Amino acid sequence: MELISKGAEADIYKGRWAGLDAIYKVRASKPYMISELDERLRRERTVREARMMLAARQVVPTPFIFYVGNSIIVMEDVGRRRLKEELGNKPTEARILGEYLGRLHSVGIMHGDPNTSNVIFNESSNRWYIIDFGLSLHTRRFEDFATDVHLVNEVFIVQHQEVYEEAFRSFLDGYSSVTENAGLIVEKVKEIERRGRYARRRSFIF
């Protein structure tokens, strides 16, 4: 297998599964933790992520899961073309992230890490996929959904400054088009902003 990404929680490998291109997400052991606790946490987080992916798949495209082990998820390889690289020339493509996040929120799923690196275009199916549900959870709290939206705003500010306004407006258009309570969630985002919970560089667009 080929290591393609190394993260704080998991390493990502490209390989094969039953003759198909596959991605292996492996939660590495943490030597500073008690081994029994480390194994249990990795198992629980892996199973939870797989379940969240399956739930999300009912409303948005996610990679097909081939196998789930104690600390490994083997899934469909949907490609490397990330939304992050597209926004510089096509800021209105941000609408797709808005639509996908809105659909997830409408069925009570908080993504937890909604950024433009986690939306990938698959050439064979000609559609965008959303990935990485390691921080996802089932919820009906507007504040959880608002936190997702706030995180998207922060990503756009930091990573897409040159197209920030058009990209974020496109995101909000997509989000509002599929989310019944979009207005209430946006108000909750404003409340989060007023409380100063997160570091900021510029004001939120509305």
Ligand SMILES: Nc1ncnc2c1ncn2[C@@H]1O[C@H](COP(=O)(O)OP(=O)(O)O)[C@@H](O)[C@H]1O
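What we label the rigid core is the largest C-alpha set whose atoms superpose within 1.5 Å from one form to the other. Numbering follows the first chain given and starts at 1. Bear in mind the structure is a predicted one, so any value in this text is a computation, not a measurement. What changes on going to the form predicted together with the ligand:
- K30 is among the residues whose C-alpha shifts by 2 Å or more between the two forms once the rigid core is aligned.
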The other form holds:
Amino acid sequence: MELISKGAEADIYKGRWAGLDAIYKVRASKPYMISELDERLRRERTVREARMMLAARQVVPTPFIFYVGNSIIVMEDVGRRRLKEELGNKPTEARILGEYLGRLHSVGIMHGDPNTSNVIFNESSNRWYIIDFGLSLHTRRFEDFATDVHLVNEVFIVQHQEVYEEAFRSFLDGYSSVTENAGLIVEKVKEIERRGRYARRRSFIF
Amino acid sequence: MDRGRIVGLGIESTAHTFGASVMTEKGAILSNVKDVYRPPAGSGIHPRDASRHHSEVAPSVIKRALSEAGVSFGDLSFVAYSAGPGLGPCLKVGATLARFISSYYRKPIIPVHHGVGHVELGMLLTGAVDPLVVLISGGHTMLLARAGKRWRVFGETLDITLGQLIDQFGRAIGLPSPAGPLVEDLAKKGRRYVSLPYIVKGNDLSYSGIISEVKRIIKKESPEDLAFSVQETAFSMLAETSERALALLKKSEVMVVGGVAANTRLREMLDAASSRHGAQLKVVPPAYAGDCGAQIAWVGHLYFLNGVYTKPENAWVDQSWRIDEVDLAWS
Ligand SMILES: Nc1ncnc2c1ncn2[C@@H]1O[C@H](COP(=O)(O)OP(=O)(O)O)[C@@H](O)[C@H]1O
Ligand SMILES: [Mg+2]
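Right, and the form predicted together with the ligand of this protein, after the form predicted alone?
The next block holds the full complex; its first chain is the one shown before.
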């Protein structure tokens, strides 16, 4: 099988499943972790990812799952057009990430890794998909939703600096269009960012 | 080696350590003297007590730094001090002294960001060129990479730092702070892994859950097993987020700086994590991993060589100065 991505957490292969194009997401063992922790994480994240992908399907498009093993998920291949590469030319596309995240939040799902490599355009259905639910959670806490939004902000600052303003505005437009609590959550994001960034407290020494 | 002709003084006083160092513009460390405040066992750092300690030791530390380097105040081209982030009272000790030296001897003064100090001294000493930086000092747990005139953050803790986690854990089991080396020794005797919260969110991580869980089970488990489990969990989280940043940035070097870099187990994990992505690990030499005057003196030179310095009346401190807000005058 062809390796198409080597992330921190998993290796992604392109293959076939029952005659269909498939993605194999394999959580390989990490040599530096003690085995108890390594096995616990691989198992937990695989199971969680499969469950959450299913749960998320009620509100957003996620790949169809073919098979789930101990540390492997085989799923529908939704294509190669990632939001990451599209955003530079068309920053307003960020709206879709906002909409999807908002819809997930409104049914109590925190994504946990909402970056632009995890949003893929599927040519055959003409729809965006969202993937990579290994760090997601069922939650009702505003703090968790705000963390998702904070992570998007970080990703945009770091990876989409040239189009940051427009992209983040579009993201927030999308997000607010589907959640009632967007305002409260944005306030919470500011709080989280202050915790790391704090308020300015520069003072002359006397 | 040409030791250089410009000599500058760097003063560090953000937290436990009061340090002073004289360096040349070529990066020769002519002296690096420090005195570390040690709070009583089981209690944390009290800013007032630490600043009192710093005021007491400051004159002799600075005098020794100059005499070991064989220079006098008059020979200095500038005085640099750590302006933040850190504990207000401690920062003020260093800043006030630097301002006194600057105005009395008519030398330019240079405020330096403590974290930038760790990073740039690491670059000098490891020879790293364009690394992913893992900055793990008392006040920082961050993944950084250079982007133009700034150090940009690619991941960080959402709550307490790794250094704080280790100190808080140490205190919970009755060890004196800073507890790093003692916790490391205990961990080597741990046998059983106790499951602790492993929290990674995007490229960020969160350590506060570990300390709450430890406090909940502290009576049931041995200090050795707890130390082992805290290290394994916390370090694995950092190694994983470093891998995430590497997968994104595709750097060929990973540089580890800050006090926690002295931990052998952590270095081993980061080494393995780096090699999974074909990157080479570079670690700041242990003698310069912890807070010290050299990190401030060296950044002082980087600014001075680029004509960035100020007058004593402009000295300031900023307890929560963010590393990604610092304008770097050098490339
Ligand atoms: N179902 C899928 N269809 C198409 N591409 C996929 C699919 N799943 C993963 N990929 C590709 O592999 C990359 C990494 O997969 P992901 O599940 O996000 O793992 P990681 O945790 O390593 O980010 C994605 O950014 C995407 O390019
Ligand atoms: Mg992904």
